[in-house]
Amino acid sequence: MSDPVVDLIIIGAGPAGISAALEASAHGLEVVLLDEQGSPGGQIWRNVAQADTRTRQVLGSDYSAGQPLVEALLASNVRYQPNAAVWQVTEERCVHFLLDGKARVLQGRQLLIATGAMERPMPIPGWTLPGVMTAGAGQILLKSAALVPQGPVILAGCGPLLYLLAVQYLRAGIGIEALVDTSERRDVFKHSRQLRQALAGWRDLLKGLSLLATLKRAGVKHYRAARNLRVEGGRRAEALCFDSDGRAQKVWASLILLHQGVAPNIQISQSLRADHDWNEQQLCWVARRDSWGETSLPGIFIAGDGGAIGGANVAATQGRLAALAIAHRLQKIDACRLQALSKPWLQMLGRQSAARPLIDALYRPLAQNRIPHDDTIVCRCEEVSAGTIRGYVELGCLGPNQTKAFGRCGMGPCQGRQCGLSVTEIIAEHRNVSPAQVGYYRIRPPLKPITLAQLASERELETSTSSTPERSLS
């Protein structure tokens, strides 16, 4: 067995996590890469490495982009771990996860969290019926399952993967009902700032035009400016209802996708106590972080949309530039080696995030539909309604933590996720105070679920050179 202490472990197996792991490891660091899913990808290159021909084709050109690295990851001699699912994390960069429904424990020399990011809830009313799924689930479904709605489905909300995953579903041959946006075309010449320095991410302005493009070849219906949404049905999801054009408008369909962009996974980040921003750009939380990636906390950095969202190809720069700081940190490579292999990386970050505050100003979610009335469920796990937690704030809640205290919110099997988010803005919005100033859920371990049988079985991780033909370390 080698020493129990790695140079770098990684959790995530995403663009970011990906490309620090083959960076990294090129420099001579001991690498354990720790990663949920059953193969590397990521939410981005999910089972890219399985997917047949007909699936690269309907998913496009970004999507097939993950297999080279995802082969070279295979191919290195980084310790590739599928199937762990990370329930702690310590200031100490000890990790702890779940292994084959047993106990293990990591502890890092230095740690990179690149856990990416989850989709930001959309609580309307009615978003809670049966048939109303995310966007983010429905490409999830097929990318691992090829699995594709059976009826019409109408796409609604705003955001770039609404128009991906339009057009994936007419390459797939699904009909869609309608394309219910939220945003609205003229949008765009508010932002003149923006738009000029987009100019230089103009590859990715060109991607969201020619989506546009297909959909509107294709004869989709796509209603802008859609405001007031709302699902209608009994047992489950029948219809959408929203205004648009100065007229009330419904749609049927027996599956609603809702959309409104992404959020950085903070729960890892939360939990270790790292310094917090909130960023009224992207109206969520992010880590505080160094131009490397390091965070507050000595030896941990975070890499790609777990940080701030800037999409894969940020991330995968992220990823590449906090690993050389990481090898510089243990004396793999020294400061000149370091400036040196970093700029080339630094000018490309600077042209891939060009486009981002445009992206952001363009497809900023409507407050009604993040700070719903009060009707509407926010904590879904334990069905608490956002006048609930407007009528805790009465009682005296200043913020998302103590709604545990008064009834429970955010303590469901998601543990916030679905819901800290609106959370935070309704106390905010009824206090009449900045989402700064309210704060977050206070996030302790088990970051998953784990029994106490588990727990006692924990044991160091075996980290022998010896491997699986798929890289495992079990």
The other form holds:
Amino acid sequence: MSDPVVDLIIIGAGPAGISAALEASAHGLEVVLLDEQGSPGGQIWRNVAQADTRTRQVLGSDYSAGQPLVEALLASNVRYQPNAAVWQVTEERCVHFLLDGKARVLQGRQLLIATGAMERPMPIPGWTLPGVMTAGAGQILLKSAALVPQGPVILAGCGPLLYLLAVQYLRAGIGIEALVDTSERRDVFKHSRQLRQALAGWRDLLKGLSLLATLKRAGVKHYRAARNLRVEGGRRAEALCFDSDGRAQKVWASLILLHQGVAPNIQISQSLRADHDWNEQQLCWVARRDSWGETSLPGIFIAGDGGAIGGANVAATQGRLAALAIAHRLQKIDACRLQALSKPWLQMLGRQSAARPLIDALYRPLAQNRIPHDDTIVCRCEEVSAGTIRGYVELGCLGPNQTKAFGRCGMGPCQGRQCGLSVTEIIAEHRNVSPAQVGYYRIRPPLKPITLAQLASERELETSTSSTPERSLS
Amino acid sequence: MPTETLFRRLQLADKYVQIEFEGTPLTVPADVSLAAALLTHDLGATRESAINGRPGAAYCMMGVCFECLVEVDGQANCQACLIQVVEGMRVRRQRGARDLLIGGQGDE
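Write the structure block of the form predicted in complex with its partner chain for the protein whose form predicted alone appears above.
Okay, now the whole complex, with that chain kicking things off.
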């Protein structure tokens, strides 16, 4: 048996987690990388090692860019553990997870959370109907199953992912009924302060503009500044109704893909009671971190979109920086070497982050799609509407935790992942205070469903390195 | 009127498997998640909400929303987007909450 405590546990094998694992391993750290998926890449590079040529061509170069990193990971000394669903993390850096239905636990000297982002909920009337999915879901189906829409499809909302998916569908030969854009016309110059800063990140800006140009050339029906979105249908989605160009519009479709940006997945950092702040630019909670990514809890770091939204490149760089700081903490590199090694990464991080404030301003999700009318369902698990939540506030409910006692809001199987942001903002607006004053759900383990039988049979993960680690790829 | 099946393969899969949904045999691509496999057929809702029976189906595809819950080989509340489809799987809609298993009847 080897030492049951490993140098570094990383949760999440996306750009941040893989980069951190490679960097830490290069400095001699024993690294265990736990990931929920069956193969490395996170959401952005999901399935990149297995995707066929046609799918890669449809998804484009940013997708294939992940392959070298994924291959490097699989060839490295990092103990990569796929299909691991983390259900509890402690302040002492004990990570409890389910592996093929069996409960395992592992202790780390240091811990890096790299769990990335999830899509921001877009609670509009009818969003619970079968046939309504997220744009991210559409892209996951393309990446992991080579699936494309069969019937009429609408893309609705705002943000770069929406345009990217539209272009990917075009490349696949899929016609799009309509792109229903809730953002204003491309009034980049309105945001002149952010624009000046963003010029350092001009590549990111050009990328966005070229996506839009492609859609225009292809003749995709592009409705701008769409308001009052509403999905119609009985037992499944049939049409999207909205106002645009001063007229009421109705577009028929069996598949409606919604998107209004992404937000950090903070289930683990919240469950750890790390300090979080409300970020008004990104309209989400972000864990407080130092410049290396360390949270308010010593030895627990966050890199990538799980901290704040920055995109894949920023995530990869933050992963490198966190790994270097951790290597220094464990005395694998001295202060001098830490400074020398991190300098180029810090410079790169500056360039990679330059366009973000402009992107946040351009694609800021509309208030009406975050804080919906009374009759719209907000908590999908427990079927609680925005009006019901406002009713709780009128009865004296001050924050999300109390909504649970009032009507089980946020207490279903998703544990508030889908409704958390909406509930905070609805209460804040109705109380006329800031979201920071309202707070967030108190997240508790188990973060993933676990049976009592599984819990009872929990044991330490075999960390002996003599046997070849199990891998999903050969 | 176009078909109501929501998704199709970009190109033919290398391999297909047979599963059963509510007793009906379905041919689906192998090597994909169960939720993805179900989306290649016209099934409509794949669950009924535990609160009011509202029809639901896969939404986020990344394990966040729990809308894709189904019963697989007798096991209730399985997240179809997080499990691979396997030849012979017997899948049913998740109707309401799962039953409480009393006296060690659970096989997990």
